[in-house]
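Given next, in structure tokens, is a single chain: the form predicted on its own.
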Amino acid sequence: MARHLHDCVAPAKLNLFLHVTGRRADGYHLLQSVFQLIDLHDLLHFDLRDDGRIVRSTEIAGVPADSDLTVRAADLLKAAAAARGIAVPGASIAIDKRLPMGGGIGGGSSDAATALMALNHLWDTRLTRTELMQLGLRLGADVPFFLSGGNAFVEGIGELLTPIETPASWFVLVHPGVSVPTPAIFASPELTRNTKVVTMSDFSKRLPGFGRNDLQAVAARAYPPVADALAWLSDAGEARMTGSGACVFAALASETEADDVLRELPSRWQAWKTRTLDVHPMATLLQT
């Protein structure tokens, strides 16, 4: 059995489009988005301890290890083996944190996705990807997309996924320096809920710029610095939130446009280059 496994990457997410199309009685809400990877990713590195413990080992601003996704990921999966009788050794887990929090680019849902592969595959607990995606469910709508392997059409509550292709891109992602809480912007009594369904091929008929982020208008007004970025990202071209936001993002036609954009950035704000992923990192780890 092997005992480490370093570099595991962790690629953040994009919402192309984010529609609310309904409320369930249990208060969640019904969307429709394509989740499209990108290859802007934390790293994770994993070594096995022969003491049963998992153990964040470095630390991150704000996150407590027992309340960390990674860490949760970490346990619900040695319980799971557990259970069907497999006695797994620890783990200790380093993060090189990369992604900004509260952006939604999905950082702490992938983090605890790949958590899920790298020790699966350690551990030789041998959970398929179906076993892993619904254990991952448990710790976030947005984990079993990135268990998934590719990009996804997205529907119910975040956990209908349908395989897509997409087209190749550059974006220019921006973080506008706020952290905007999603539980806040779903709970407005301003936020849009009954967009009207579409279709898969609606979506890839119409590229580029299908839809909207029906998020986005809600946290613009209640957070100015999102409002901002979008303003000045949208001389560049259509832009968009991703998710509940922070950031905000705009594709570009070239690499070289995108380098063009960078160097106009305001330094109040993060910003990053980043192109589309067709499939995660960590794939081939993944048992069918």
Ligand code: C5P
The other form holds:
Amino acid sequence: MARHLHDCVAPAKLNLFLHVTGRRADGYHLLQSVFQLIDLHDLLHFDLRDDGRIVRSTEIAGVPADSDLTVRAADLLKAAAAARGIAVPGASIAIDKRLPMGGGIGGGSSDAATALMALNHLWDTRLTRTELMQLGLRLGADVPFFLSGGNAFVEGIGELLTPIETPASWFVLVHPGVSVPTPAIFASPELTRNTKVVTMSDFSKRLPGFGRNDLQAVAARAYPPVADALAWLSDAGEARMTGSGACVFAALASETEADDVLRELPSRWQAWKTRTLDVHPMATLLQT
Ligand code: C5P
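Counterpart to the form predicted on its own, namely the form predicted in complex with this ligand:
Zooming out: every chain and molecule, the one shown earlier first.
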């Protein structure tokens, strides 16, 4: 058995559009969205431990280890293995956090998905992709997507996934320096919750650019830097927020155009050029 798995990639995502089509009795919202993997990522490192403990070996400001989604993912996988009579060794998890938190690009969810994939391999627990997705949904609505292996049309609260091909594109992604709490945006009385349901044929030839992000108006009103970043980026292309914010993005025709936009970036913001990924970099670890 291998003792470690280092340099595990946890890629970010963009929501090319995000429609809120209803609300369930439990308060969770019904969504329709296209989740697009991009080439920005956190890096995670896993080492087996003989003492059975699950330990995060990196400090992350504002995220205590026991609430870290990677540690909770490891705990869930360990319990699922125990229920099948498999005892697993422990693990040390180191996280090279590069993606902004509260940014709407799925960093925490992707870290959790990568932890499930890596530890399922390292511990030889042999859960299927579907089983990992069921565990992942307990950690967050976006986690199953990162276990699906590619880009997807996402419905339900995040658990109904249809794989799709999306056009290759360059984007500029701007982080306006605020962290947006997802529950507050979904809970807003001002949120539009009745967007008309669409079908794949409505949007498949019109990506990126189709539809809108229903969470954007609420987040931009509550967080003026989000509105500022949208206004600034609108000069470069159609600017849109991803997830519940705070990051905003615009599709550009080429890498050179993305570079041109980045050169003009106000110094108060952080920004990246990024391109679409077709396949999750860890997808080879998944059994079907
Ligand atoms: O599942 P996740 O941690 O991403 O969700 C954070 C919060 O966002 C939930 O507690 C819920 O308030 C809200 N949410 C929602 N509908 C979704 C996803 C999230 O209302 N489909």
